[in-house]
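As structure tokens, one chain now follows by itself in the form predicted alone.
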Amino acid sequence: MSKIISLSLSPNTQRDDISLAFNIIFSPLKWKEGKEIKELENTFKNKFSFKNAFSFNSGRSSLIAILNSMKISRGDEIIVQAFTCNAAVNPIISVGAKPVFVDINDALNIDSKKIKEKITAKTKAVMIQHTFGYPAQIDEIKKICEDNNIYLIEDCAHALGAKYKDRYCGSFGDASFFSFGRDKVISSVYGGMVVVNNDKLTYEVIAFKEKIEQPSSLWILQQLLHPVLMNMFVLPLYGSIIGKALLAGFLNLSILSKAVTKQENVGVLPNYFPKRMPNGLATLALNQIKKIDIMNGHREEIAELYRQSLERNDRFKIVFKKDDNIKPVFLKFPVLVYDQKRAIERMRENNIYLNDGWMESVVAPPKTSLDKVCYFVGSCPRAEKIVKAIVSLPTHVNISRYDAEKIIKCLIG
């Protein structure tokens, strides 16, 4: 059986991560509390020159902490972009506020020119997403927020290590949040971080973190099992029906957690958000953050290989343009194709799995009920067009140059 190439099945996990997770499983006294939580926060803060860093069990919990600090509640509006994930929208709904969607530009980020027309007396913040690690139009959007006396939130879930004008993404907004989800820049299966740049909000984030609880031991165990079971059992067999059946079984029996639950597809957050960052997952994140420069360097190298191989082929459109002001991290390398469905099928025939859920629907995953997350079909036509043409190519640390060349060959056909 040939090697499985995947975009989102535990992409960052290496041998040391698997061994670490295995060892933590047998140290349950270190699952919830421990020194690694503070060590992760300090390492994160110092590594990226942030003013502070507050850990949570997910990007969702991190965003809820920010919304709470800004006193955002029922009746308020938050401007967000189309072409996003329901994990970025549901926290807004959970506090009673309404997400207001704005269309995207050619770089898959919120179109700054379309923000003003969506601002009302109820608008409390604009949330910009640095899609797949490519920084948004920060200067323009920050000025719009300042002129209208509204908060700027940076969604840096895809962008840990990305820079705009030589400053790290996350240092521009009033507050920013990061995700350490299973397919993010660094992965601890679940995990997140808040950075606060507006001093008035700092105490509120600290107070919120102190009043919420740790997730349950069962939930922590689910996450610790993920790198072990995925790499020892699922991925080696995923090219056959056995591997897919194993993954389905682990998920259906709640041995492993789902990245997005059925509840979230209809606008409802599970009860394990918001929670604190447990020590066991902080330990996994610490191990990953020590490798981030190597991993992001690898992503850049693979992305450049894709670019050089595809940019002169008129059957494909390269999404991310080179810009001296922008240093992306290339969480993924998106291209636009004429026949998305056929491209995905051709890849699957060669054991390459590229359907990451960011296709078909302007709010991922495709099973999201758009009306439940306040999206109105036809309101963001560019995003609706993009999701029918986009194919994202993997850049993660487990993609070798040989793998990338195989992907290119299959894509070109």
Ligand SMILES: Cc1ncc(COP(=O)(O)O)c(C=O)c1O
Given for the second form:
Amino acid sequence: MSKIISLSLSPNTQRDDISLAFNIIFSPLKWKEGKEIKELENTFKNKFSFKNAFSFNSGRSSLIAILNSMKISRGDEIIVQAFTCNAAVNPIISVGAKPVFVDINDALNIDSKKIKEKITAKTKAVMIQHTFGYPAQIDEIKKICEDNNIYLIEDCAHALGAKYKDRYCGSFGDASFFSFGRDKVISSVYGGMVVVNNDKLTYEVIAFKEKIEQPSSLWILQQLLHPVLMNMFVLPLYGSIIGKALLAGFLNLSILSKAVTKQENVGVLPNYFPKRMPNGLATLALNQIKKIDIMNGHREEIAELYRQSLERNDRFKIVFKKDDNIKPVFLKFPVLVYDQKRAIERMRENNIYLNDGWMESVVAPPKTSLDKVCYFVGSCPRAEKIVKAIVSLPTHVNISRYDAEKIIKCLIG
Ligand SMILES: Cc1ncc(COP(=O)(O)O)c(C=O)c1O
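Could you give the coordinates for the form predicted in complex with the ligand, as opposed to the form predicted alone above?
Let's see the whole complex now, leading with the same chain.
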């Protein structure tokens, strides 16, 4: 059976991550509390020269902590971008506030020129996304926030290691958050981090973190099983019906966790958010963060291969332009194609799985009920057009140059 090439399906895991997860499964006393939590926070803070770092069990929990620190609640509005995911929006809804969507620019980030018209007396913050690791128009947006006395939140879920004007994303907002989800820059299946740059909010984030609990042992076990079961059983067989059935079975029996649950598609967060970062997952994240320079260097190399192979072909539009002020991390390499459905289908026939859910709908995954997340159809036409043309190519550490060349060949046809 030929090797599976996939954009998502927990792509960052290497052999050392799998054996680490396997070993932690047999040390249940280290699942919840342990020294690795602090070690992860310190490594994270020092590696990127951040002021501080507070860990949580996900980006979703991290965002809830930020919203609480800003006292955002019922009746408040937060400006967000279209072309996002319900995991970025539901935390806002969970505290009673309303996400207000703004259309995107050519780089799939919030269009700074369209923000002002959405600011009202109820607006408390603008959240920028750095989509797929390409930094947003930070200077322009920071100025809008300062002029209107509203907070700037950086959603760095895709952007760990990305730089804007030689400074790491995450160091510009009043508060920022990161994700160590299964298909992010680094992964501990679930995990997240908050960085606070506005001193007035720091104590509130600490107090919030102390108030919440660790997730249950069963939940932690579910995440620890993920790298092991995915890599030992699911992925080797995924090219056949057996692998797909195995994954469906593991998910349906809750042996493995879903990245996004059904209830989140209608705007409701599960009860394992907000929670603290468990030590078992912090240990996995720590192992990954030690490899981040190699992993991001690899992403850059593969992205450059895609760029050189596709940029002179007028059937493809490359989304991320080169810019001296910007150092992206290329979580993915998006291109716009004429026939998205056909491209995805042709790839699938060749055992290349590129549907990551960030297509068809302006709020991923496509099953998200747009009215439940306060998106009005027609309000962000550019994002609505892009989701019908985008195909994102994988750059992660398990994609070899040979794999990337196979993808290119298959895409060009
Ligand atoms: C843009 C964006 N923001 C926030 C999140 C939430 O992160 P997490 O999955 O760690 O809760 C995600 C991922 O799901 C995301 O893609």
